[in-house]
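Listed next as structure tokens is one chain, alone, in the form predicted alone.
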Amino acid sequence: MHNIVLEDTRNIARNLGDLVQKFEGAKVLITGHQGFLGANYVALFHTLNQEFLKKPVELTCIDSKIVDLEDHTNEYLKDARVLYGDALEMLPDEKFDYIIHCAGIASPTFYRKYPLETIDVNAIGYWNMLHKLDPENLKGFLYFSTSEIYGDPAANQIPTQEDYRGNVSCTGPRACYDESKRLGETISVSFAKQKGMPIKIARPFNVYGPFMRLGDKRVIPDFVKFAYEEGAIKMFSDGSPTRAFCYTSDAIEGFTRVLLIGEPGRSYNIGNDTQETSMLELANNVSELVGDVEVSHAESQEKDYLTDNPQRRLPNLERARTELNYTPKVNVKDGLERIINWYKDTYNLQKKETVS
């Protein structure tokens, strides 16, 4: 087990307490485990079974691999059930404790590529699993929403509380993610009102570190991928738009709070509101921890990269500090310097040599 993985699920687990004794001896799902979110799951339910928990978590995971990049998983799933295929199908007929829906495709490259699929996973899909669930000895289930679904608020609405509205496209490039996920909520919400479900809405503000691929073609690991590949960053904006990046081990650590003693139909904002970030400073906090790498503007070969982006991005977590006590300890430089050399470790990264 990589020591900063080892080290964040140690910690995650020791934020949580009490809480953590929740999982002791249940049966959970997750839902799209090779991706960003879930496999951060799959390590932290190894390391509670491990070090934590007197009766294991009985864990089954399912993974469509939709968008099939490498899989950083294997090692954390030796006790584990895994089953590939689509979730609707795969959904075994049997009763879970704690349901963690992973699945989805998160990154803007990749759900522009994928419309249909994206949208399809975020709603449809989400529906009809929902009407195939055998709820009734469900504990909590966990539906990842999105910071998306606010749009590009006004500048009185930053930071953005959970009961904005939102200031989205319907029918721009991004509206497959942002449209559906807002759809997914309305699912969610109906759920529970009308089924009694214990479904809780997380809606993740721009979390990062490992297991988030380099190939992933989000800001983070495209510019730590220039950055050593290349010995040289590019920017596809003007370096001003900004984001309140969240450390994973924070993150995590929140939307486990959200499934374990969030309320049932109730969306979360999580994230870190304590720094905001312009993508010129993110940009020369990675070339100054790669090692004074060049930082340089270009155009994006995407045509839509920049339509609908967002200028600004920043929580409000009064909701989740008053009634899931969480609070984000990371910062930006600290987690960085974590996902950077989680990223060397993993693909060998090795720093391009300028030529002067």
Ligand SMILES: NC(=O)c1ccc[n+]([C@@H]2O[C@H](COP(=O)([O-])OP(=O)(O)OC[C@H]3O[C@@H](n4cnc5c(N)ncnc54)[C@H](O)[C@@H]3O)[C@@H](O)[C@H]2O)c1
Given for the second form:
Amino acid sequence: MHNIVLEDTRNIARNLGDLVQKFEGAKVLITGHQGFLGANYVALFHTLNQEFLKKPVELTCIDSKIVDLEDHTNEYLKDARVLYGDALEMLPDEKFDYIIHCAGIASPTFYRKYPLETIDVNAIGYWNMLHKLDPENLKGFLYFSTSEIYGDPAANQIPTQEDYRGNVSCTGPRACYDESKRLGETISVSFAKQKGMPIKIARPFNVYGPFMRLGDKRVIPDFVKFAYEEGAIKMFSDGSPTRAFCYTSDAIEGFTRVLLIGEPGRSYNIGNDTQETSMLELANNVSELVGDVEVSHAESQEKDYLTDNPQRRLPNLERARTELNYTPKVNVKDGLERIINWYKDTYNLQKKETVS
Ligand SMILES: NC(=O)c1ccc[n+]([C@@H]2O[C@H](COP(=O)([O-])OP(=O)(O)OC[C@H]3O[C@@H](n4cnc5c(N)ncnc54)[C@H](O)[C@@H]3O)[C@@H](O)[C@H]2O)c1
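Show the form predicted together with the ligand, please, because up to now only the form predicted alone has appeared in this conversation.
Next comes the full complex, this chain leading.
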């Protein structure tokens, strides 16, 4: 296991404290395990089984590979059951204690390519999946919504709290993602209410960290890729939009708190509210960490890259702090250093020498 992943998973387990005992001998299903967050959960359960639990978690994983990037989970899955196909259709006919529904298409480049599959995994197929599910032993089901359900919030709604209703286009290029997550939340709330199912909803705000693959097309891997492969970072905006980035060890701890002690049918913002970072600041941070790389502006080849792109996104974390005892701890500089080290080792990156 990469030393950063090992340290991160140990930190998550320690920060969760006694809560991890809830996983003692549990049957857990992770959908979308090859993706960014799914892979982080696979690594977490590996560490829990090795070091924290007396009776290991029995893990089942399913991924359709629609996001066709490389897989980094193999080494952690020797004792797990791994299935390939559509999680919405091939759900094993058995009782799980916990289900972590990471299946999705999270990167805008990929969801603009597969809008129908995106709507399916977030809402339509999700509805069918819940109908098929045997909830007898189920103690927690984690539905991943998104901060994108708020769309482009009005200025007086930033930081954004959970009861803000959003400002979202239902037909724009991001609509397949944003609107289906909104319906996914409605489905989750309704199954929790009418069928008593323990469905918990997390709204992640711009998570980054190990297992976010270099070809993922989200901004942090893009900047790192440009810095190493081209010796110059290209920003596809004017550098002014801001995000509050949340490192994986904080985010996974927060999501797990939602799963284990969140209220069914209730949504929780999970992110880091301590630092709002503009794209220019982010590019400069990456440049400094990689070693003095030039930062410039360029047009994206994707014509819809900036359409409906929110200018600011910042969570209000009051609910997660008071109800779940969640506190993010990792600042952007430290988190970036960790992810860049993971990228360097995983992809064998070397800085390109610039010829003057
Ligand atoms: N990472 C973030 O910052 C973030 C932010 C907001 C919301 N989310 C949500 O969290 C979830 C996980 O995000 P991620 O970043 O790991 O996404 P990801 O795109 O990196 O990975 C998702 C994985 O799910 C798989 N998948 C897609 N449809 C499937 C299906 N029908 N059956 C089985 N597997 C399927 C894909 O092949 C991929 O491996 C998604 O629902 C995403 O929308 C993530």
